[in-house]
Each structure stands twice: as C-alpha cells, then as structure tokens.
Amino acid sequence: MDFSFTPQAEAFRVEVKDFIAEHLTPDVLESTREGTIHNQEFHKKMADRGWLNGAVPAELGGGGRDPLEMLVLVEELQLAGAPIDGMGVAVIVAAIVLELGNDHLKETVVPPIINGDALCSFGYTEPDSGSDVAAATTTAVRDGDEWTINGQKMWTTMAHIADYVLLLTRTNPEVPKHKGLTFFIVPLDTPGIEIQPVHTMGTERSNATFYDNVRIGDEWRIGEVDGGWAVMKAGLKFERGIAGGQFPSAMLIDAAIAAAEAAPREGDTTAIDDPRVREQIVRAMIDLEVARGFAYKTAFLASQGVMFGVDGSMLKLFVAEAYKKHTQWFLEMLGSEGLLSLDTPGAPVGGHIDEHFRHAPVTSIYGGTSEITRNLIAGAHLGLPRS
C-alpha cells in the first residue's frame, strides 16, 4: 500500500506550513482562549488564499482543489492548533447553498461566506432533543410569502458573532417527523432573535438561541418544503468531505510527553521512566496513527469520485473516543497537578493537559454523539437490525 501524497498535494502542504509560520501568532492563538475557536483575521486570510472557495466542488461553482489538498490543509492547521471553526461551516453552507440554494441565498450568502467577510452557524439541536434532530419542534409557518419561526436552538456555536444561521424548523407536524422539515438561512439581526451564551466546561462559548415570531420572507428558505432532510444529508455529504483530518490527540502527545519528562518520581527519575507511562504514550501514538489512516482513506475515496458514507462515521468515532482515552491517561499519570487550569501558576505545561481533558467530551457529542454514531455504523456498515 502507498501512503504517499500526489506531489500537488506535499506542495501545498508546505504552501500550508509557510502560512502557518507567517500568520499563526501567539496573539491569533491567545484570542481563541476566550472561548470561541475563531480569528476573524487569520480566517480571512485563509479566505484570501481561496482555500475556503477551492473547498467547494468545482461543480458547483467552486474552486474544487483536491479533496487530498484539502486534507492536508486541515490536517497541518489541525496539528498547528489553528481556529477553523468559522472554517469548516463556512464551506458546508456555501455548499449547501450552492446545490440546493435559490438565485437569492447563492447570490447574497455565498460570496461574503467565500470571501471570508460573513460567518455562518448551524441551528440544528434543540434542548429537548439533542442528537435526534428530527424531533425538532421549533416552527416556522408560512403567511404568504413569509414565514413566522418561533422556537429555541441549543450548541448554536459561534451565532454570537456570526450573520446567519442554518436554521431547521417543523413545518408539517402531521408526518413522520423526519418528513416536516424545513431550512431556512435566517439573517442573525432579524428582529426577534435572541442569543444567550452557554459557556461550557471545555472553556469554550457555545450559545442558545431564541426566535420569538422571526418574520422572514420566503427567499431565505433553502430546499423544499418539508424537504428539510435532503439538505440534513447534504450538508452531511459536505462535512464529511472537508473534515477528514481529525487530529486533536497530535498537540496531547508533545503536551504529555513533555509533562512526563518534568514530572518527579521517586529517586532522580521521572514519569517518562515510568513503563506504563511510556506505553500509553506509544499506544496513544498508534491510535494517531490509525486516525490518519482513517482520514487519508476517506480523502483517497472522494479524491476518486467516491461518496464513502459510514467511513467517516467510524473516524469521527474513532478519533472522539480514543482522543477522551488519552486525556483520561495523561491527567491520571500527573495525578492531582494535571487538574490545574491552563495559565496557571505551577500547571504542568501550563495547563494544557486539564484543558485537553475538558475538551475531549465536546467530540464525543458534536456533530452526532457516539451512542448515534454506533448506531449509524451498526446499521449501515454491520447491517444490524433496528431494535
């Protein structure tokens, strides 16, 4: 088997690496530290390279690079510990737009989101619900060319700075529930629309968002009505078409090996002469290692035209669980130090082993928690029956 990349594709990566070098400052890296895993600078700047356009299917009317380009591109920002939240919804609804959209949204929404000038959130969970994202009961009813939305979203990250969300509503409560649905992009001013931040234990901002009879015109709705599912697996497709590059146990690694490598045992020693320390950081190693197998698969596959379904289900599941694993590792091998909060004065590696460990849980739910995700793998890779 050949791991290796086209030359195109190592080319860009050291393209990657030089903006990395020149753009990812300390002061980009201490303005995520607040909460919101975004720059508005360094993702223009991004946008500027055309990297959130070439993210985009040729087809349609994107710049279409090389889903193994687009790999190594979120695989380096991903190892440098770049913000590319903004990035990764910025390209799944420019997409979406683009494939399903009216003349309106893919003239209005898409270039600003392109052009790295708009951001974008996705309006999907509810408090009641949470993964099941068809049971959502926030409704949106047509009068006309309008439509009134009233209802509540939850995790709708990153709304508090950002100018539209995907929003799904109930437009049909007289079907199977996955049958009533309805997008709409809903403008983040429009009166009516109340956003409240929900800090979570990761450190990060999320937010939970209100509409309180949000009039809209028809123009904003993408996709059919009661359609709403189509696009629910488009955007799907789109996901998994940029985010094959999860790597966040590469930055725990150094953490803890360095950690291991100050932290005092008996006599002159260390914990890095500790034998089961050093085996959970190689087996830690072996698990990255499978991750990027994982994603250069699903990266090859689309590369050749080739929609991999489950595969990247079984990475995003992969990669969450064994990323919680070394978390739970690493802070047990510094015992009660390791719970000290970054920043903090005497925190082993100042703190990032703690912030690892708060942040590893947030993978395992976003995007489909595990328990879901074993079922869509149970379902439509083992071909389990449903209970």
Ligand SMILES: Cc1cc2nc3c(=O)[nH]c(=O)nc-3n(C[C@H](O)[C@H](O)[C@H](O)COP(=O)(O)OP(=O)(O)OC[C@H]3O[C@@H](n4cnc5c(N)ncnc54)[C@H](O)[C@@H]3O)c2cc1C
Given for the second form:
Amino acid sequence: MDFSFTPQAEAFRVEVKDFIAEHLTPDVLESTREGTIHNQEFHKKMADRGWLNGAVPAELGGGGRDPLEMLVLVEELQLAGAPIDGMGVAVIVAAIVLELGNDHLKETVVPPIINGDALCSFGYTEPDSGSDVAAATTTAVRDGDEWTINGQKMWTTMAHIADYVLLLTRTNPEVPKHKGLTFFIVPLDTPGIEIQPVHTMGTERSNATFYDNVRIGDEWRIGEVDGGWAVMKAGLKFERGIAGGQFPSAMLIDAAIAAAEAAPREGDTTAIDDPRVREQIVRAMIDLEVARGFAYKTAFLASQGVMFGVDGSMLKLFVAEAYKKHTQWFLEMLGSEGLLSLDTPGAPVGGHIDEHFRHAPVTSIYGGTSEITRNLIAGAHLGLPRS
Ligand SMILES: Cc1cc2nc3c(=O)[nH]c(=O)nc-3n(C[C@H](O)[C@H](O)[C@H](O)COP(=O)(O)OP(=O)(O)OC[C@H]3O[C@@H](n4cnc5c(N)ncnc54)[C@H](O)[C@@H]3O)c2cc1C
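Since we've got the form predicted alone here, give me the form predicted in complex with the ligand too.
Okay, now the whole complex, with that chain kicking things off.
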C-alpha cells in the first residue's frame, strides 16, 4: 500500500505552508478570539489564490482541483489553527448553486462567494429540529412571484457576518416531511430578519435567526418547490470536495508533551514520568494516525470520483470522539492549572488545552451528532437494521 501523495499534492503543500507563514499572522489568529472562526482578509487572500474555486467541481465550472490537494490545503490550514469556517460554507453553497440554481443565483451569488467578497451561512437547524432536520417548520408561503418566510432558525453560524443564508423552509405541510421542503438563498439584509448571538462554552459564537414576514422574490429559490431534500443531498455530496482534513488534536500533542514535562508531580518528578500519562500521549498519537488514514482514504475516494458516504461518517465520528478524549486526558495531565483559560497569566500552554477541551464537544454535535453518525454507520457499513 502506498500512502504517499502525488508530486503535485506535495508541491501544493509547500505552497500552502509558504502562504500560511506569510499570511497567518498573530493578528489573524487574534481576530478569532471573539468566537467567529473567520477572518475576512485571510479568506480573501485564499480566494485570490483560487483555492475556494478549486474545491468546486470542474464539471460545474469550478476549478476542480484534485481532492487530494484540497485535503492537503485543509490539513495544513487546520494544523496551523487557521480560521476557515467561511471557506467550507462558501464552496458547498457555490457548488449547490452551480448545480441546481437558476441564472439569477448563478450570476448574483456565485461570483462574490468564490472570489471571497461575500459569505454564506447554513440555516437548516431550528429550535425543535436539528438531527431530524426534515422536521423544519419555518414556513415559506407563495404569493405570486414572491414568498413570505416566517419562523426561527437556531445555530446559524456566521449569519452575523454573512451576506446570505441557505435557508431550509417548509412549503407543504400536507405531505410526508421530506417532500414538503424548499430551499432559498436569502440575502441577510432583507427586512424582517433578526440575528441574535448565541455563545457556546467552546468560546464560539453562533446565532439564533428570526424571520418575520420576510419577503423575497422567487428568483431566490433554489431547486424545485417541495424539492428541498434534493438540495440537501447535493450539499452533502459537495462536502467531499473539501473532505478529510480534520486533525484538531494534532496541534495539541507537542504542546501536551511539553506541558507534561513541566507539570510537577511528587518529589522531583513531572507528569511525563507517570506511565499512564505516557500511554495517553502515545494513544493520542496512534489515534492521530488512524484519523489520517480515514481522512486520506476519503480524499482518495473523492479523487477517484467515488461518493464516499459512510467513510466520511466514520472519519467524522472517530475524529470528534478522539478529540474529546484527548483534550480530557491533556487537561487532566496538567492538574488544576489546566483549568486556567486562554491568556490567564501562568496558564499552561497559554490556556489552549482548556480552550480545546471546551471546543471539542461541539464537534460531536455540529454536522451531525455522534449518535446520529453511529446510526448511519450501523446501517450503511455494518448492515444493521434501523430501530
Ligand atoms: C457550535 C454549533 C454550530 C452549528 N452551526 C450550524 C449552522 O451553521 N447551521 C445549521 O443549520 N446548524 C448548525 N448547528 C446545528 C447542529 O447541526 C445541530 O445542533 C445538530 O444537528 C443536533 O441537533 P440538535 O441540537 O437539535 O439536537 P437534537 O437533534 O435535539 O439531539 C439531542 C440529542 O439526542 C440525540 N438524538 C437525536 N436523534 C437521535 C436518534 N435518532 N438516535 C439516537 N440519538 C438521537 C442527539 O445525538 C443528541 O445527543 C450547529 C451546532 C453547534 C453546536
């Protein structure tokens, strides 16, 4: 088995590393402290390199870069802690619009998203429908060439800085729930939209969004009326373009070793002398290699034009659960000082382990919870019956 990347992907890795060294400045990292994992200047510079366009399939008119190269991009950006939430949403929305959108959307929405001037957000989840996303109750009612939207969305991350929201609405309550949904791309400056901040324990900022008699023209609809489920599935398909590179624990391991070497224990010893601590560090390193194996496999499948489906679910589940486990181990290694948060004077590793410990649980919630992901794997991979 040959795990090496193509020469082009390795050459691209060098380009990405150089880009990071030049543009991921302390100011860019600092700008995410408020909890919005996006920096417009940095995002724009990535777009200028053609990297957003690169993740959009060539058959749709995008850059169609090899998924292995996109994996290298996301891997290096994540290892460096770069803010890339905006990038993921941008490429998925652009690809959906190019595949299913009308001319108005293709001309109005795609160019500014791909060139990094406009941002998008996802408006799927509601207070009472997250995992069961098809149970959405936000309504869109047709009135001639216009629609009136009413309802509430929860966790509309980046809505406060975005230009658009890809909004899931119910247009037919009389049919089975999957069959009565319609998507719109709604400009977030449309009258009747209110955005309220929601802060997580992981220091991220998301939003609750309210839609009160929001009127938009039919040209903002994407896909068929009551055909929203097809749009949802297209979104999942396009995630593959930026699949794989999820290594949140990786950047912590060296820091955890250094911290364990410094954390005092009985006598003259430090935490690193404790065999349990050493075992946990080695297990984290092994998990990281397993995660890489999953990630590289999904990117390889995508590069072969294969819809990887359940492999992506296994990657997501493994990475999120390993991340939670590792950050808990690392925090325990540091003793009570590990609880000191970011920038508290004397906090080990600058408080970053505590920061990651609080962030890790949300990764097992967004993009599909670990329970839902296990259900998917149980059915699609193990062939178990649905309960
Ligand atoms: C920080 C953050 C950012 C997010 N960003 C966005 C965003 O930008 N746009 C967006 O639309 N959404 C976003 N989400 C929402 C996210 O996708 C949902 O939170 C997630 O899908 C779970 O939905 P829920 O919170 O309603 O929980 P629920 O669906 O109510 O689930 C509650 C619990 O029950 C479990 N459960 C539910 N159904 C089953 C089942 N069938 N079998 C077994 N267990 C089950 C779940 O695993 C979970 O543990 C974000 C969430 C977070 C935390």
